[in-house]
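First, one chain by itself in structure tokens, the form predicted alone.
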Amino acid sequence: MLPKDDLNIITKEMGREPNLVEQGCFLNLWSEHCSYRSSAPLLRTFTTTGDRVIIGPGDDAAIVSIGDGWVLAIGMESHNHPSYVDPYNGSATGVGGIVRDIISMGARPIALMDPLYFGPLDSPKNLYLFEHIIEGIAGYGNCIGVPVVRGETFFDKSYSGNPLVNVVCIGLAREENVVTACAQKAGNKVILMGSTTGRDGLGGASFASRDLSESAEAEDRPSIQVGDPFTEKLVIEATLEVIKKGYVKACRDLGAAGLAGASSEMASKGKLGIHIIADNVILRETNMTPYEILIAESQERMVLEVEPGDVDAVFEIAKKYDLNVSVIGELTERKYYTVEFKGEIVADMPIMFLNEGAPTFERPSEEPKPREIGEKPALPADLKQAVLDVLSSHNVASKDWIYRQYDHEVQVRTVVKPGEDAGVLRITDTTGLALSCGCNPRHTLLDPYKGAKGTIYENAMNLAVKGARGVAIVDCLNFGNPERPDIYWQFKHGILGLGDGARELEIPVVGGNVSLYNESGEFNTAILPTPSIGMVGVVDDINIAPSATFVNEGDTVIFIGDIRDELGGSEYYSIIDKGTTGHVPTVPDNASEIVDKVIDVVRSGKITAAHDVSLGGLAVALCEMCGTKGAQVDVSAIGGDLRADDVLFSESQACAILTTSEPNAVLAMLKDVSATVIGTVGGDSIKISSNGIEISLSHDEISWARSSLTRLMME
């Protein structure tokens, strides 16, 4: 139901009570899911321009150049409540929403990431939800054939009630290629394609835009679509294959509020009107009401801005592929949204005002009480213990068990594969891409605008370490119920640092999703303010990235940056029960140069191994880095006067480890920046000395604690 305020609004705009047609197509275009109303004044701060952006937010994907007259369209979106309530699904059809926002632009998906958060592991349920949403990713994306070739995976006891399903996807074009949302003529025809049209998902928008009930399960199932990756598969050929051929003249994918938001949006951003014909929408169920075949957000459809010549060559196409297709209406000159049901006039409503005419606000914010930082908790006895306690946690522990299950392989484009710090796709024989994905919320809860700010840097240095440079940045952004105040401010700051960071980084945001009322009856808790993000970079030369493991006996070892007493947030004070205390990791003022310094050494073909230094900390990244070969550390050079357990597993920003047979060179590169020797790759274990402790891992060791997670879900 439309709340009042709404409703009087409305009633006023049209100049009299809009009929229940039309209240739904309201009550899902002007959702906040939909319509950004108490974001997009935040949203407005972000720059989204640059010298690569051809397209950038407010479409269905964002489009950036690469060179050589090649794009890509990057896009992120969230299926966290559906995901909660059928996560089978909810997942699967998380994966083919962001798919065809790409195909739209007339790009072919060539990458999937998908950052994941869930409650603990110790609980059926979340184990559950767990299980599923991992199947429900690998199912649709291995049968359309787009790998999945980054992810994250963040465990905390505040998803419990409402896990996130971000995902990202990339696509490549010829720029003559590029079609959008944005019709072009009064008098082309408005068709159809791809799949029939239910009841499933009706209501989509608006259940995004509200908290997950103790009953959510079985009340809200009705808004669940349900996906079909092989017709999925069909449709993106012959999408891609009709705006090949100049047939397509605006292309929008069916998402959040359905039919009614796809056409009336292509329509509005042509500043056009639109007449639809409900009758001729191909159906799969009888006596659907047109409030139900506008509003339903059923899967693996596609609506075409097509000129009237070329319907016929349209249809053949889709028959080809063995889609649906059909003629459902007609741009017209007269901007209003008017659908027509049995011959009679069921809807007509001014098209700008019900795509634009949603008000917009900032919301009431209030910054909590400062918060403690705490007395240092005692000094671990046994420091070996504690990198084995950290290493093995949820958070820390390798994701194999879940990116096994994905194809990452296809389309053999995949350099390096999902389970480093960013994942390395080839475009050409020397040329292409890295991603990388992800955020810590935990950082993010106790600052806001440091924890943000943090992920771009993150991001940024999980790409450096492959060479790569971010060209462009997606986000979504995943809080509680905005009509809080606390939840508000975390929003507003978390904006603020993530556009602080990109500017410093001079990579633009270029598009993404804001995805709020996180929060469950059932837990009575909000999520961790959650801003994930995607960001892509371009690897210049994909033959000289560095491997993330050790790779030559007596390389030196070499970290960049400073580690700082700044355990706030980290895994392990989350492991000792210390979450809330403690300094927040603050992104330093030279990082953007840092970051510069690790991109052009290890673009100088000088670097053997390279690994980002982040969640977990040093000690996390140095065992991580041990393959098959170990490595002798001092690290007490980089710590000063901290305490051990703050060198080993503080989260400072913008620290990275190398390795090199050429020290002499990479120390000349980074004259400008902290670097500073720590020791050399060799042997079966890694030791590590700091204040006098030294500790000794041995692989199997490592392997074990690393091999936490696999082997919880194989027992």
Given for the second form:
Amino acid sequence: MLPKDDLNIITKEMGREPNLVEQGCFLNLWSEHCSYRSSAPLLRTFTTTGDRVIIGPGDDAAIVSIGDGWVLAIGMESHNHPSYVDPYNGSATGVGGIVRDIISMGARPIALMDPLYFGPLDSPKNLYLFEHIIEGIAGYGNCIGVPVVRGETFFDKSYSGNPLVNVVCIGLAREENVVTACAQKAGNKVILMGSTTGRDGLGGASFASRDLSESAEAEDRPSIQVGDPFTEKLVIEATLEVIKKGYVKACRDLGAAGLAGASSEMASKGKLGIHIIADNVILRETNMTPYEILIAESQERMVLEVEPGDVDAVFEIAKKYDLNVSVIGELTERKYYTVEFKGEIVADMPIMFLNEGAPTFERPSEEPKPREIGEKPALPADLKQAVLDVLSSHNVASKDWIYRQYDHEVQVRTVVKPGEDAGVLRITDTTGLALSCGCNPRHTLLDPYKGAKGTIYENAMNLAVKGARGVAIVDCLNFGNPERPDIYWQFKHGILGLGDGARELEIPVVGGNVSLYNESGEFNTAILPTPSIGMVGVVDDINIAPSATFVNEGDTVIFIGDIRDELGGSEYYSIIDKGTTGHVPTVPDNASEIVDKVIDVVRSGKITAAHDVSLGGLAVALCEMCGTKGAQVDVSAIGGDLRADDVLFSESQACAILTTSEPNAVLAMLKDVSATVIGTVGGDSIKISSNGIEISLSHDEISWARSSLTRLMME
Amino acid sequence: MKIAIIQFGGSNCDLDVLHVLQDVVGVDAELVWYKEENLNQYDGAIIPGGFSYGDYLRAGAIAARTPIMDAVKKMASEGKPVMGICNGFQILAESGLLDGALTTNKYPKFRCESTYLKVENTDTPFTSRFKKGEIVSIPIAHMEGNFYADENTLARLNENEQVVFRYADINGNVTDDVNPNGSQENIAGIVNANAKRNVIGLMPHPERASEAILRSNDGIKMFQSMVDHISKK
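Switch from the form predicted alone to the form predicted together with its partner chain and give that structure.
After this comes the whole thing, all chains and molecules, with the earlier chain placed first.
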């Protein structure tokens, strides 16, 4: 049902009460999901432009130049609510949707990333959601041949009953092949190509804008789309072929709000109207009403604007790929969204108003009471055990059980495979992309601004250790119910933190998605604020990407940055149940300079191994670098007179570990930032000394601890 | 010389194989859509990996029954080399050009990782550039790669030296620990019974191990061997 206020506004504008079909269109297109009603004013604070940005937010995906005529199409989406109700199909169609956003720009999808957030795996239901959400991503992504090259998996009890499934997709195109969703000319035909249309996914857009109650699982089944990746693969090839041959003037995939959403947005972007003949939509069910035809979110469908003379050629190509295809309407000068069904006009709405008329607003926000920093816990009696506990927590542990289910090598571009700071893809023989994603929800809960800003830096450092500078950010802002002033305050300050971090690093925020109302009726909880991002960087020379693990006996180990007493929101504090105490990491003032220096020194080719310090802190980062070789380090010189646990577990921003065989040259390059020689590569264990305390972890002990998640799932 | 790369709806390693043949090996190759019924102009064929027909029904089952497979069978009967990689192996097994079946992995999930293979037979058009017993690194990516054949067939495959690759460790030990999918006797690839041994199927992806930047270029020898074989004729 349309809210009364909306109905009044619409009635006034149209001069009559909209009929039920029209009300259904407004209900879906004016939903939070489609219209960003309570987020639009905040999202406008992002810097979305830059030298490389060809198309920013607002189209199906952003277009960013990487030089030599190559452009990337980048997009990020969430599919949170459907994945809770039907984990396999929910996550699978999340992949399908974002992939179609990329192909509708004329780009071939070359990579996926999937930041995922789950409840802890100590309950059968959370295990079920975890296993099947991953299987859904694998099932869909593997079939269509797009590699998942990076991800993030984070566990917290607030995600029980409301897991988050975010997906980033990156596509590659020649600039001259880019098409947009902006309709070009009245008189041109509108073609629907792909799957048939059924009742699946009815009203998904309005469904996504609600919180989930326990009964949601049963009641909301009809709102879940079912994916068909085989057809998606055909849609990819057919769409790219019709675009490459020049037949397509505008293109949009069918996602939220189905045909009504895609076709009306395409026309209104071109300041045109559209006349749809709903009878021409090829259906897979009988007796569908015009409302159902317009709103159904059946997957694997595209709308194309084609000149009348090219219709036959497009049909030929669709036929080659065994896809359904029909002309469903025509663009018009009259700026109305008009739908004809069985000879009658069943909807006739002013199109600009339908797409852009939803009132947007800032909601009331309220800063929570200041948090008690609390007393510091005692130094753990067994520091080594504390390190092993952090290493084996599922947040920190190896995710190989997950990513080996993803075909991460298809398309033969994957130079750095999942499991490292950033995935690296080759574009040409020398150049490549580095990709990172995720955020730190616990930092963000304790301080939304600092946590969100830290998210930008952490991802930038993930790229920097591979020698890449960020060129674009996409975001997926997952928060609770915005009608709660405390949640809206988190949302607002999270956005400001992301925006400031991105501006400091001069990386434009080119697109994204907002997912609100992430609350579980079943557990009566709101999720941790989760401003997840995807960051794309350019690698000048893929042949010099340093290793993620120690390489050469005798290499010098250098720590870059500073560690402060910043255990607030850390994995360590979460494990010892001090989760709401401590100082949250603050991005240091010279953080962007540190990131720049790391990029420069890695690009010099003098770095043998490099790793970002983030979740779990320095101890975890050192252990993760222990592959076939270990190291002996003394970290006493880091952080002044901090205690050993502060130094080893604080998750301070803008820190990294580098190794080199040319320490003098490297230190000279790093002279303007804090760089500390902490030890030497050698042996097969990690020996850490800190202010008189010494611990030693063997490669086997580290591997065992890091395999905790894999062991749990393989049992 | 020209090699056909057969494309079904859902093939997704077609462009990868094309890239390796054209840009790395340097041989003429062409994508051929499955509706084509004649392959006479080609000197060999590769059926690439992917999910033909979404693996609906059974991996490879639908593709094996398309008209183009009659043309592939004709090529095979003429002694031209035919290579099936991953889904291509499944299609060749389903079409009867190769023995056995590829069933769901013992741990029933998709598995994408690097594996070591022991080269068991170098006397084939696809393995002449390897040394017998050589250990090569070629990755896998599949959910249905668990090779199964009945007892008699298995005995014949061994007797006839039709087993070309087995999963092994880096030292060449063929053990359960390094068997990624539960295949009988760690079988990763086989050739046909014909003395020419001109049809091969393997689950690992040699096209993903044909350039050093991707960590291994052991796989390129398969394509080079195939080209050598065609040139000698």
